[in-house]
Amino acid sequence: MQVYDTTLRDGAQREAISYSVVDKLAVARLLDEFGVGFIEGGWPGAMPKDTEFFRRARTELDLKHAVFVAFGSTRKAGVRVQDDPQVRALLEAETPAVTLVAKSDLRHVERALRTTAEENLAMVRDTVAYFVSEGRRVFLDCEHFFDGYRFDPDYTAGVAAAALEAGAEAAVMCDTNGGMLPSLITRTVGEVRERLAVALGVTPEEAVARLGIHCQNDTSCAVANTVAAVEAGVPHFQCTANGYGERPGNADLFAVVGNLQLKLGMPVLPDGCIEQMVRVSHSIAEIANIAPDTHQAYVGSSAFAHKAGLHASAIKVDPVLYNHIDPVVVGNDMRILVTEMAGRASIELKARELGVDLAGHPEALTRVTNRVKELEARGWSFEAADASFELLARAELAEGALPRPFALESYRVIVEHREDGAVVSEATVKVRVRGERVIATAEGNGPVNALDEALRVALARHYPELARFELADYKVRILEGSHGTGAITRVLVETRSTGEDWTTVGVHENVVEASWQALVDALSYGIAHQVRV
């Protein structure tokens, strides 16, 4: 099997993405240690950021399991392929292996690139063999092969008869506009592996053999259509981290192959990498800028996360009954998610998770269940917010119960808009700290950062960790069902210290009190966790 993958050029065709020459070295040294047989680097010559990349991948990059490919066109029409220069970048690149692009649909040929199908086809053959005979390995990805073949079966099973008959590798069908369904891959690579046995003169075996197959996600349907090829017998597959390319994307890298080496049992990967799929998959992300999609299969953190009651109460008897694998295999976690839909089943195992044993004390089980189906239905929700919850959890158990590390006696807000156009936020707070009264005043950028920096002010004294702790993420919702402004408004608070995370919630009909609770939730966390550890 062939794993290809084309993060850097076909990925990074997504909105958004845009790829400096240092992030591109590193998702390419990711890229490597998740195992893939070969990394598309990028098009040389034709921008100078990849021309840069492959200057210095040359020095930089120190692969231990792929191979580097550089991409590029054929010759252009009417040019000797010694003269083209951009066949001549690609040669500069000094890769050990170059994926070349050609029109297989004669209707591109005509239209796009406004020559003939024997020109086309001479265009093919010329660069193929002219790479191949300067030692390189040759691909060639036949643009709208699918598409092509339905209009003209002989032309398009031509193109890829040609590149192989010049020494190709492997001659890749793209599904470029990304319509294909799998029954309709099946049944173009069982015909074109006819075709070209003929063409050829091998065996349908030895045919199938040398093809490739790169899909598009404009139907949902690239890592099925990628694993339909794949069963049908084509050994080499062209994939992106994530999903990631223009319009809907391209076939997920991990979910291809998380189901060729975990469900098929292909050998895949080299040994100890399919462990490595999460973190490289979030990482590849980071780097992308991009938030990691948390119901992405295999890789999400929601992948392997049970909400209903029933699912929970299977798990708690044995995991492997609601997951389709071992978490770990792919170096994911299972989850349960505490909502309105949870049991007790659910509740006692997301306790453990954090740490907090209610199985062996039913009374406390009992009530942190109803007081989560009671808060929840009035808009709570802890299934992200496992901070709040613990709290919750520990507060039943008289010895696990967090101490508070304070108490408030009041806390004032004042919102100031200045005849300049100023906004200033102004926030008091007192509190009670290890038996003193502390009141501590604080200006913020809004309401909420105020309230935050002033009941910081308040504790640093008791408690200096505090230094340690940075607000991360803030989210307003206003809960189905409230209007106006005076609707029942839920905060998620994000906090984060020393490398860890955290997420508190709180709900009220006022967003500065919403916000209260989850800070205070926040900072007693916090400092509770950092004084245990």
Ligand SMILES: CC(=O)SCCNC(=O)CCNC(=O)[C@H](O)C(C)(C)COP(=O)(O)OP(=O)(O)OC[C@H]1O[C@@H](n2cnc3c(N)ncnc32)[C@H](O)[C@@H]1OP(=O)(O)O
Second form
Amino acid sequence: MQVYDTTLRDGAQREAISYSVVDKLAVARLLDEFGVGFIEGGWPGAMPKDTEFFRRARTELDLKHAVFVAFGSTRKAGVRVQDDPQVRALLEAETPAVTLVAKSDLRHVERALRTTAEENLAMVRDTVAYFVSEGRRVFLDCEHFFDGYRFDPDYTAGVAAAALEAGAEAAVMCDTNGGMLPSLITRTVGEVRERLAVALGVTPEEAVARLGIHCQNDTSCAVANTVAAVEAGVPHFQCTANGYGERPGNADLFAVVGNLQLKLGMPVLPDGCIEQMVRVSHSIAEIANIAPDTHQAYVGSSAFAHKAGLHASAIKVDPVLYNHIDPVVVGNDMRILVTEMAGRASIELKARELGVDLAGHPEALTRVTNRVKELEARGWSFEAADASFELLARAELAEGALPRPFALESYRVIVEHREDGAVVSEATVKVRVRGERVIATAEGNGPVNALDEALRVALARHYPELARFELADYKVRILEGSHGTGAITRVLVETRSTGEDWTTVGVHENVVEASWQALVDALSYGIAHQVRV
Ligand SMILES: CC(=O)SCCNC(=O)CCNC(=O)[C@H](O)C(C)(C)COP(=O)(O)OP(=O)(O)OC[C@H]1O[C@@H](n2cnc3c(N)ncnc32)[C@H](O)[C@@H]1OP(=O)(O)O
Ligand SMILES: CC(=O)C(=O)O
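For comparison with the form predicted alone, provide the form predicted together with the ligand.
In what comes next, the whole complex appears, and the chain from above leads the way.
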């Protein structure tokens, strides 16, 4: 089985991706750690960056698993292969393997290349034979293979046969326009295998073993199409990390590998590599400057996140009942989400995850469940606010007797627009801390910032650890009012301290009060945890 990655070539054709040379080196190292068999690095000679990447890779890339591959096209029509500057640049990349793209749809040969069927076949033969004679392993990407096969099966299969006869290791069937479906792939691979067996004078099994598959994702079937081809006997499959690629993208390497290895029992990666899946996926997303897709199969942070109460009630018995694999196998985690769809089981599991044992306290469990549903109906969202949920669960468990680090007497905020145009906010808070009444005032660049500062000043002497807490993110969402009320505001506050972060929520018609609730939870949770730690 050949896992062939083209993140650095086809993946780089995705809109908005622009890797630097250093980025490319880093992505190549990550893919190698993941254990892919081949890394296609780009098209030397097509753009200076790729030429430079191949030059630096010679000394800076020490691949442990993968064979390094340079991509280019067959020679130009009417040009001798050794005189074609693209071919020369490809050779000068000095990679052990090259992949050549060739037209395999007669309509493209005649209309895009503006040459004859015979000359295109000669371009394939000459270029493959040239690189083989130069000691390179050669793959031929047959562009528009499936569309071409439908139009003229003899010609398209003939391009693949010409490449294999000239010494190519694999003829890769490319669904370039990405319009295929798994059943069509299975059928076409079956037919091509028979045709190639006749053309090459080998058995159908030997013929299919020299084919590859490359699927664009225009029908959202690239992963399924790739798996279908492999199940039909094709051993070489091309993919990209996170499915990056031209238009909607390519087959997602992680889903394809997960499906083949974990569902079909094909050991496509070296031992110990599949556990790196989440890390490699997210690191590549980071380098590509694309936020990881939280709902991506296998690797997304929501890939094993369960929201429905019924799911959680079965998971409580055995996580296997509602997970298609053990998430740990690919380096992921299961999460239980607490929302209005939670039942008692969801609440119990989530609380346990947060260190609150509600299992032996059925009344408290019911109270927490009811309270979550009631608050969610009023606009709260605990899904992204574990810290507020934990405080709520602890408060219900203690039946209102949970000591809070401080009690509010009142707060006041004023916003002043000064003559010089400056807008300054000032907040005063009055709180009781460990029996002492404290009044503190602070300024801030906005009302919430001023409130946060004033509260910290008020609490600083009793809780010096507050100095380490940092407001990392602040999100406001306006929610439609219900039952004839006006709009309400939901605020999420993310707080960070010494490597830990936590999120809290507040909801009110008034954005300052919603922010205050989230801030109070943020500081209360932080203080409780820092003290516990
Ligand atoms: C299906 C795929 O995704 S394959 C990968 C495609 N990737 C890219 O195109 C990214 C990099 N490409 C580039 O930087 C440029 O397009 C280059 C350097 C390759 C070529 O640039 P230019 O020489 O300016 O040509 P241009 O892009 O306008 O047209 C492509 C030329 O290659 C020819 N061509 C296309 N496919 C092939 C092929 N398989 N074999 C030989 N020639 C080909 C076309 O007929 C056209 O020739 P012409 O200039 O004589 O009309
Ligand atoms: C080669 C390639 O990327 C394609 O045909 O889609």
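Keep in mind that this is a model prediction, so the values were computed, not measured. Residue numbers count along the first chain shown, from 1. We call the rigid core the largest set of C-alpha positions that still match within 1.5 Å between the two forms.
The Cα position of Thr59 differs by less than 2 Å between these two forms after fitting on the rigid core.
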